[in-house]
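Just the one chain here, laid out as C-alpha cells, in the form predicted on its own.
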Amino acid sequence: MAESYDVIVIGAGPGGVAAAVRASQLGAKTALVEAVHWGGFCLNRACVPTKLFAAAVERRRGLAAAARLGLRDVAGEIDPGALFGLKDELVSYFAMGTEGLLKAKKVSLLAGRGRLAGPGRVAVGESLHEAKAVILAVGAAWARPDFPGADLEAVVHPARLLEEAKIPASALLLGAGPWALEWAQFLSACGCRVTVAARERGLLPGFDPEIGQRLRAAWKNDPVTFLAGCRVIRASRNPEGGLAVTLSVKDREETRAFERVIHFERRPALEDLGLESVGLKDLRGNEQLQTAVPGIFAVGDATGCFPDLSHGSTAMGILAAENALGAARTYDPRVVPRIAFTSPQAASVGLGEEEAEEAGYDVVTGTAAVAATPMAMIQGAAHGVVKVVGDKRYGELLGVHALAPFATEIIGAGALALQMEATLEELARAALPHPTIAESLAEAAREALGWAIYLP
C-alpha cells in the first residue's frame, strides 16, 4: 500500500488542477493524478491553441482596416507553419508552467492511469492509494459521428488537425457551435473552403438566438458556407481523394466533395476509470457536485455538463475540493459564461429571452447595439449588440448577451452582476467607463427600463 491522502484528484485539466490546489490550499494532503499532459485537454488540444489562431484571425481582420487608420502598406497573410510552431511553444510553456505551480502549491503529483479500486482507493499504475476523499475530472473523449463511412481516416476531430498541422484544402464542419465556428474562421482564412453543416437552424445553439442571428449576418461576406438543418446521411472515399459527402439539406440529399470532414462531439472519458468497483454507472453529482457515491466528487466535462468550458470546470474543481473537506457550497451553472472566440466574439450569461419566457418569467429586454458607440466607430466594428434580459415585476436580472469586440471580457461584468443578484436599476446606474464596448452593458438595462439616455 502507498501513501494515503486527504484528497486525491484523478486528471490534471482546470478542475483537476483547480481542484487540487484549493485542496491543498486548505490544509488537504493532497495527490493529482496525470496520465498524458498536465493542463489536460484544454491547455495542450482546444484552449489554448485554438484561441491563439482566433488572435491571428482576428489580427488579420484589423490589418485589412488599418488604412482607415491612416496605416500605410500593412498586409496580413496568416502563415499555418508559423502559427502551429508557435502553438507547440506555447502549449509546452503553459505545460510546464502548470507542473511547476503544483508543485509550488504542495500537491503531490502521481504520473500515471487513475482509476477507482473500491471505496477510499485509488490505483495508479501497479501503485494502490488510500483517499478520505476522490475528486474525478477525468475529462471526455472524442465521439465518432453515427452516419455511415464516419470510420473513414479523413473524418478527423479538431485534435487530429493540431497533429497534423496542415491546412487542408476543404472541410465539411460538423456544428454550429462556438467550437465549430472558431475553426470554421481560421481555416477559411488560410485559405480552405470551409462549410459548417448545422442541424439547428441557426448558429450558436444555447446562446440567445438573437446572438447567433447578428453572428450570421456578420459573416455575410465570409467565404465560409452555412448549411442550416442539415445531416450527413453518409460518406465515402472520392476516386479523385479525399471524400464524398452525402447531405441531407432542407430534406433534400446532395453530395459535395471535401478533403475532411471535422466533427467536434465528445462523451464523458468514463472507460477503464474503475466506477464499478464503487457502485457508480456515471458521474452525475447532486448540487455540491458529489457523486451517488459518498467522498468520491466530479466536475467538468466527467460529468456529461457539456458545452466544453474550462472556466466552468475550474469553478467546479474549486467547489468540489472545499465540499470534500466539510463544506456545503452549491454550484449554479446559470452564473457560468458562454463564449465564443469568433470575429467578433459572442458571450452569454444567464437565461436567454426564449428561455426566461419559458421558465414563466414576465420578460423585459433591452438591446443596445454597439456600434453606436464612439469605441465601436474607433474600432470598425459594423456588427454587434448588448443585450439583458430581465423580469419586469421585480427587476431582476436573468441574463446577458453580447456580440461584439472584447465581448468575451466583457460578459465577465455580466457574470459577475448574476452571481451578485443585481438588478436592472442597478446595472443601469452603473458608472461604466467611456469610451468602451462595456460601457453598451448600462445603456441596454437603461432601454430595459425605458429611459435609454444615448439610443434613439
The other form holds:
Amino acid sequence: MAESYDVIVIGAGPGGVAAAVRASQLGAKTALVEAVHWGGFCLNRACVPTKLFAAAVERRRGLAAAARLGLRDVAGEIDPGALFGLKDELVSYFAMGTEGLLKAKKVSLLAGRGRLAGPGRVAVGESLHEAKAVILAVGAAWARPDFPGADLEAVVHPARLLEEAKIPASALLLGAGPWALEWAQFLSACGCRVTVAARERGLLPGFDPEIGQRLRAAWKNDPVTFLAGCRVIRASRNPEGGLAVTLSVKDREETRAFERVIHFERRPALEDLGLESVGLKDLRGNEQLQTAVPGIFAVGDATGCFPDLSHGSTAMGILAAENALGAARTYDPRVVPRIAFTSPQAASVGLGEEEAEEAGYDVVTGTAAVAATPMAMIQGAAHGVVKVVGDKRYGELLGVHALAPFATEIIGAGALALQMEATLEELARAALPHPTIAESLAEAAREALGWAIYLP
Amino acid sequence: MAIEIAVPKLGLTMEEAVLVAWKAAPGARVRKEEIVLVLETDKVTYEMPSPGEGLLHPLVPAGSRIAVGEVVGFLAADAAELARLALEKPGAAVTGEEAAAVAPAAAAATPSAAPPSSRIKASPAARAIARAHGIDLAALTGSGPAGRIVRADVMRALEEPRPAPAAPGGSALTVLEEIPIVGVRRAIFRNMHASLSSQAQITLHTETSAEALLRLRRKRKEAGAPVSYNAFFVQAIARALRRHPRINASVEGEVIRVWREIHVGVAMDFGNGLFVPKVRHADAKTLEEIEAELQRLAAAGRAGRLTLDELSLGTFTLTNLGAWGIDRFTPIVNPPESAILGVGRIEEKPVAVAGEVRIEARTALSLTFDHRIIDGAAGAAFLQTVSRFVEEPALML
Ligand SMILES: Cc1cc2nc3c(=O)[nH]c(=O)nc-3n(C[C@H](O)[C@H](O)[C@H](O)COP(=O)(O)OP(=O)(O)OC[C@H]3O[C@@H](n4cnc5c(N)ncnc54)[C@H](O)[C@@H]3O)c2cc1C
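Show the form predicted in complex with the partner chain, please, because up to now only the form predicted on its own has appeared in this conversation.
Now the complete complex, all chains and molecules, led by this one.
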C-alpha cells in the first residue's frame, strides 16, 4: 500500500532518529525506515556497548588505586560474561526506549530495508512510499581489509566479538583510531594479549598530534604492544589454531601468532540502496547536507565524511530535517569534537596546531598540565594536558585538545566555545569550578595569552 | 581660578594642529584625565586628556587651526565662575557635528559615552575582527542563530565592500559620505602626490624563496620568541642598506644627502589612515629588538598615541601587503626618502630547480626608487641583496 509522507528517513541510528524527530516536531508527516535495530549501529554495536566496557576498564583502574584513598582490600577482575550480559540488557532497554520515543514523537516506523525507487519514492519490502524529501541515514558497513588471508574466519570486526561474547587469548588490532584503542584497552584488561598495528606513526590520527604522543607516553607501562608504521602483508591459518600474521614493521617483515585479527574500517553502506534510480553514486552533499539530487539529503556515516561520530550524525540529522523542510542552515564539522574513551580519555575539537598553521593562521597555543592540579592529584591522574590553539590576529579560539580524566566531558565546553566563536580572552576569564580537571581549560587559554596564573 | 586648556607640543617639529572635536559639551563637567578634545596634526591624531576637573568653557570651535601653546578653553570650578568666564571671554559658539553628538550624552552626565554596543548580538570573534578593521557591527545583518552576527558576516563585509546604493531615478550620483581631506588624510594626500610629481620613480620586481624565512619563524616560535614578517624584512632591509648606502639618501636642494643613520619606516594601517612609524637605527638592532620596537609602535598606533617624533625622519620604508593576500604591487616612495620595498604574500608555487619541479613557498619583493639619484643597476643590486637575505637569512650575520 503506497503511503505519502512529507519526509522519509532511512536508517534509525543517531542521525536518522534525530532527523525523524526534528521533522515531525516541525509538523511534517514523517516515516522512519529501519532494517535491523532501532537506535542503529551506535546504540546496538558501537558507542553504548564499548562505553560500558570503557567504564569497566576505568573502574578497574580506580580499584587498583583504591588503597591510596584509604579503601582497604578492594580489587577487581573483569568478568566478561557478566559484562556482556549487562550490555545486552542496556542495549535492549535503550532500543525499546528509542522505539517508544519515536512513537511518542508521532514518527511512523517502517521496519524493513528501505530503497530509493526513483525521485521522491522509497520502497520498503513490497510497499512503495512517496515523500517530498528523503533523508538517508544508513550509516556505514564494515570494510574487510584486502591483504591475502583477510577472508579467513579469524579475521573479524569488533561487532563479531560482541556476538561471540568471548575474549580471545590474543588479538591483533588494525588501526590506532579511538575505537580500536578503546577495544585494545578493554581486551587487554580482560587478559587478552593485545597488539595494535597502525600504518600511521602515532596514536589517534586526526587528533592534535600532541594528544596521541602523550597518550602513548601514558601507556608506556601498559601491556598493549603498539606497532607504528606497520602493515599486514598476509595472514594464514596456524596448524595449532589461530592465525600466523606476517607484518611489515618499519620495512622489516616478521610473523606473529594471534587468535584473532580485528579490523575497524567502515565505509558508507550504499549497497542495495537504489541510488542508481535517482542517478547518485555517493552520498556526499553540500554544506546544507543535500546530495547532488534536490530533495535527497544524507547525514552521518553514510556521507563518508569521517571521522565517524554519533553526535556529528545527530547534529547533521537535525539540520537535514530542517533544510528538507525549507531552511538553509549549514553544517560546520569543525565544531564536532573527536573523542576516545581511553584511559586517560582523549578529546579534540577544532583545529590542531599544525592544521591551524597550514590554514594560514598566525597560531598561538597554550597548554596547562593537568597532572599538577588538585583534582588530578585527588584522582591520582599522572598524565594529562589541556591545550588550546588560537589565532594571534584576532585572538580567536581555533581548537581545544585534551588528554585527561573526563576529557570527553570537558571537551563539551570547548565545542560550545568554538561554536559560539569565543576568543581566547573569554576562555581565559571563565570562572570554571575548582577543583576540577576542567579548570585547566581556562588556564591553557591564559597561557596562550601569556598570563598563566599557576605556571611557575 | 579657572584651569586653562592649552594645546601641547606633541613632537619636536610640531607647530600647529587642528582641533577636530570637543569631547564634551559647553558647561558639561569634565573630570581630570578624561578625554576633553581631539587634536590632529598631519602625522598624528591625539586625544587630549583634561588637565583638571571643571565645567567646560570652550574658546575655539571644532575645526579650528591652532598654534602650539594656544589656550583653547577653560575649566570653571563652579557655575558662577562659568558664567563669569562666558562674559569675560565669550567663546566661539561650539558648532559642528561632534559637539551636537555629545550634547545629549553630556546632559545625561556621561560626556563621552557611546551607545552600548552590547545591545548588538554578535559573537566574540565577530566583535574582535570588526574592532580590528573598524567595521561598525550595527551596519551588519547577522546570519547566526536569532540574528546573531557571526564571524562569517564580518568576513563578508570585509571582503566585498558594500555596493553604493543605486542613485534614485537615473544616472545622478548621490553622496554617501563626505570625508574632509584633513589631518592624516591630508598628509597622505599631499605626500602621495608629491612623491610621484617630484621624483622619477621606477619599480623593480623579483621573487624569492620564503622557505628559510618560514623556517626561521617556526624556530623562533618554538623557542618562545616569535618574530613577525615585518621585523624580519626590516632587518633584511637595514643590513642591505649598509652594503648599499647610496640607497639610504634624500635629495635636498641641489645635493644628494646620503644618511649615516638607517631609520626604517613600516607602513601600518590602524583603520584610520596610513602611518609609517620608524624603527630607529634598525641596522644596529637585533631581530628581537626590532620585533619589540614594532610591537611597541603598533600598540601605540592602535591606541592613537604615536608621537610626531616616532613618525618623522625616516630613511627608507617597508610596506607589506602580504596579509591582504596581495601578490605583488608597485609601492610609492615616501619622500624625502628615495626608496621603498613592497612585500607581497607568501605562497606555495611550483618552481623548476635543476630540471625538476618542486613546490616552494615564494614571496614577491618590489623596490620602487627615485631614478633621478639611483641608477637601475644600483637599485637592482640592492634588491638582489635583500632578496638573498630573505632566501638565506644567515647571510645577514
Ligand atoms: C567500535 C566503535 C565504537 C564507537 N564509539 C563511538 C562513541 O563512543 N561515540 C561516538 O560518537 N561515535 C562512536 N562510534 C561511531 C558511531 O557509531 C557512528 O558514527 C554512528 O553510529 C553513526 O550514526 P549514523 O546514524 O550515521 O549511522 P548508524 O548508527 O550506523 O545507523 C544506521 C542505521 O541504518 C540502518 N540501515 C542501513 N541501511 C538501511 C536500509 N537500506 N534500510 C533500512 N535501514 C538501513 C542500519 O541498520 C542502522 O541501524 C563508534 C564506532 C565504532 C566502530
